[in-house]
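Quick heads-up: it's one chain on its own, the form predicted on its own, in structure tokens.
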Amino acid sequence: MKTDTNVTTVRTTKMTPREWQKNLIKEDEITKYLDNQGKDFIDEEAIEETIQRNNRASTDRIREIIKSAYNIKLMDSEDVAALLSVTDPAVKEEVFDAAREIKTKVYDNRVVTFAPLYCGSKCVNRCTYCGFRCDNEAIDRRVLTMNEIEAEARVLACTIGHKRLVLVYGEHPETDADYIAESMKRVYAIKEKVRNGVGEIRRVNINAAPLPIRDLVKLHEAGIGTYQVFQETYHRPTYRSVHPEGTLKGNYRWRLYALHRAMDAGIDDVAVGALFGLYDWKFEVMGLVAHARDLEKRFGLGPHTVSVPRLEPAAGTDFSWVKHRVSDEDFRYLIAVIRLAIPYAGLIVTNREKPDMIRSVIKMCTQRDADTRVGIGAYTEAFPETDAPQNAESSFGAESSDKADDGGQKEEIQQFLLGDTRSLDAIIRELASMGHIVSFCTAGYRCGRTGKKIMDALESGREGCFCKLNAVLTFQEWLEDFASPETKRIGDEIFNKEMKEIRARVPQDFTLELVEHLEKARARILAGERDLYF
């Protein structure tokens, strides 16, 4: 059912944050998961030794990790720990090849593009690096009442095009669980009328702080996507160290198992990630590894994306302290390995990155964000004209060029600065300019492809033929709907090699038969039908 968007909705709160907190963790949802010693799968020393023990890989060790990765199976933490001892220049370009070419095996040349939306900026933590922390001033705090959330998202599906959104929530009680799966519902009710189509958001994902089983069971009955919940970092000196005890994120346990709290209530899709910066970075590419094996171990599946932030500049916040600061070249390197080591999974890379960052890391990465606003209301501030054209550019600059404005960020509103603030139309016709094509595919979850069905078709490449197909046919709407005049010129060459592809693909991969049902639903996506799949 459509809500009435003529109402603004008012949410209170009887109890105060310091109330909320003590009503939100349980303790038996910790303990529930730990080994039989009372431990958790974290063990620092471990982690230290097993680097330190492979730190002088030989060469010919290093070739056989790197042909044992494309089984795609996830990694044994002791050849993960040999890949990060790389130092030699060619053999490192030996290791982003295989990373380049298992990507392509998994989930061929297709990139995901999406949004993430600001939901709220108020939150109970004091995290040393954030800028929406409890204690920082500089920060303006506002919460979307959910007729602005829908505002929002409107121009995010109706004027950019986006069909993917990510909504991001402090921790805070104004934004709890009814206000995230209330929030989603807003989200999903949005399909109104553009160019030649339908502007919607078929798939919500959520990134929040950890929850209780209880009010995961309200987001997965919600429609839930995929949810994420970043450690930050794994390691517990440093996890201490920046986000203060006596506040809901200084719990590291509570965070750390988030995802398996998840799984039990019925949400077969996490994902997992760490803010690269705070501590050194092999220690957290070892940190994700143990937590995508643990996953595996308890529920048969690992998580189905990894996020790679990096740590950015926030207002009113000193990075005086970071001593770990990751490097380009490190950078690159890091996500390489986790691509090996976690081959099945996809791999996201943000507008954190400037344009060149990006460019030379999206063939071994698998989703990007675009036209991206991390302020609260950011977007509708953007776009404030809601019958805008719907082809419209983002004002962030409608060439794919590097000198991009710089998308209005307002430092008192965000929580980080943006390295990337181009158009989505612009990112589109640099991906397919550098022969990727972008799938705007959400069809995998409404069919049932999704936990352990998507973790087998992934590993066995049967995934990468269906992805194939939907994503030309959501390419192809995009185009229609949305695309500028060049963009559009651009993307029916690669729409056209794509064709051309898979018709070469018969009868490797599709039958003829198939290849027909394919031609015959393009056709009539240009008469004017939207969201067919396969």
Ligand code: SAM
Contents of the next structure:
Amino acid sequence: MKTDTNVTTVRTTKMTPREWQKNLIKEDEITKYLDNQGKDFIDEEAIEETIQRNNRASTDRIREIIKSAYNIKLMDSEDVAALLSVTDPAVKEEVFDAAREIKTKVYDNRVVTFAPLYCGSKCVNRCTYCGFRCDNEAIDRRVLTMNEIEAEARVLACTIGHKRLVLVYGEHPETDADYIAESMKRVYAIKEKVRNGVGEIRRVNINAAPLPIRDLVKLHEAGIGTYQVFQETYHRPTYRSVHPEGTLKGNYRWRLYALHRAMDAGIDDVAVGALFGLYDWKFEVMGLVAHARDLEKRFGLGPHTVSVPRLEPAAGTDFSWVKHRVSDEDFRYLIAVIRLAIPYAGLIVTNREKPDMIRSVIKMCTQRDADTRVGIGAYTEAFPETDAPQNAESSFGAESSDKADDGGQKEEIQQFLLGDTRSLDAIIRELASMGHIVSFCTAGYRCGRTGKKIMDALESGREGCFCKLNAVLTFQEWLEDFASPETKRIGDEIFNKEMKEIRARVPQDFTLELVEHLEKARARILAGERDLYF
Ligand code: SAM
Ligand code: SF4
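Counterpart to the form predicted on its own, namely the form predicted together with ligand SAM:
Entire complex below, previous chain first.
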């Protein structure tokens, strides 16, 4: 493995966590987003009443709502509440069918894969559900140096074959905005020869605590992809009970407007999420939709993605207080409702869930993680000192089925426990056999097709055409550079099917000239060129 000669020392702040926290929250960066009466866009009473008012929606009304969802516009909250009220399994099935069709209409059969890279487990907060909370003695604390981050990212890019990462941080002076910006730059700098091509990360997303605008500008300048901040719960009393007063995270409003500040800092790809299990799932779905609506209203642009994490066990963490666990059935249904309610947004399901659950919802989702490890330094620990792509000599076997072991999880270094620890190769093989094409495309972002431009294109279906061509090219690249023999075989089949479909869509969606370009680009990839896109 390449040794690091260009060492950047991690800047360690001299401030104590207490001093650092004192001036972080800027009141004027909250109040500027309140309405004329000084209120938030989350009105708990109004949400509860809307849920109640629409509690017995007729099947005819549900069918009307489903029909209008195909317009790919943010759904009215009365209609969302009506969808949430459905109990008849047959009508629910109609909602599921529509959710799968709308996903295909907007995003085709593409699924994007990524991996999280946990950079630090030090945190000043005490979220009652999280293994990283500062008073949890069951966790070994660690913040990665820049060289360690680079080593982790090199495993992900050059051994596993990821092109997209989400970097994750606790909230702590040692992982402040300067550290986050520096870590992004180090990850983007990786470019290394692998098998037939290059290992590199082309998009770095960030999951970090809310930041003030001046810090968000730093992340924008460092090339952030999407900025994710999950509200956890939109219900204030629950928020207060799981985020103790006096902690940074205890400030509900600072978090509620984190993405507003990001937009003002020039970051136009932002991601919402709720941690399902803290409060009533119907309320949280209404909260997510209200959040999307306020972003649309103020910035003309909703969230780029929606995440739906569900509470998972964590070392040293008592969950006996949890009263709103979401059943598998409700979890599947809430994903379907979000798909219809915020139809333009990507929908992310993570490896917190077990393989069976992910399989049952993936046709409504657009992204999932793969080969995930959530321990600090866990990728280098799992793949020490290796240059070879993980699957180069793999004979395909043990991992073709859901892995029975825990994927080397170590409770004491991770935030929570994972449900799916299979390799990217195994997951791509499974997705391909289910008819999905895995896209490693990051072209939209790099060609300036982000924010409002991409949202308009998604709503009109235009982006789908670009994405399809780029998905095919980037998938071919991955098959050449990282696939095991069996995954390559299944992947080639789906690739040929995609090419046939693209040709069949001439001249309605694609011109003949475009298809010829695509075929030439494919030949160039087979000859060793990389990173070709439309
Ligand atoms: N520390 C930052 C924050 O809280 O915003 C960002 C990183 S935090 C490590 C990422 C997310 O993990 C949180 O927003 C929360 O939704 C989720 N999470 C925390 N504890 C969890 C648990 N026990 N099970 C599932 N997800 C959890
Ligand atoms: Fe810290 Fe985030 Fe965990 Fe809360 S969820 S304890 S803020 S890492």
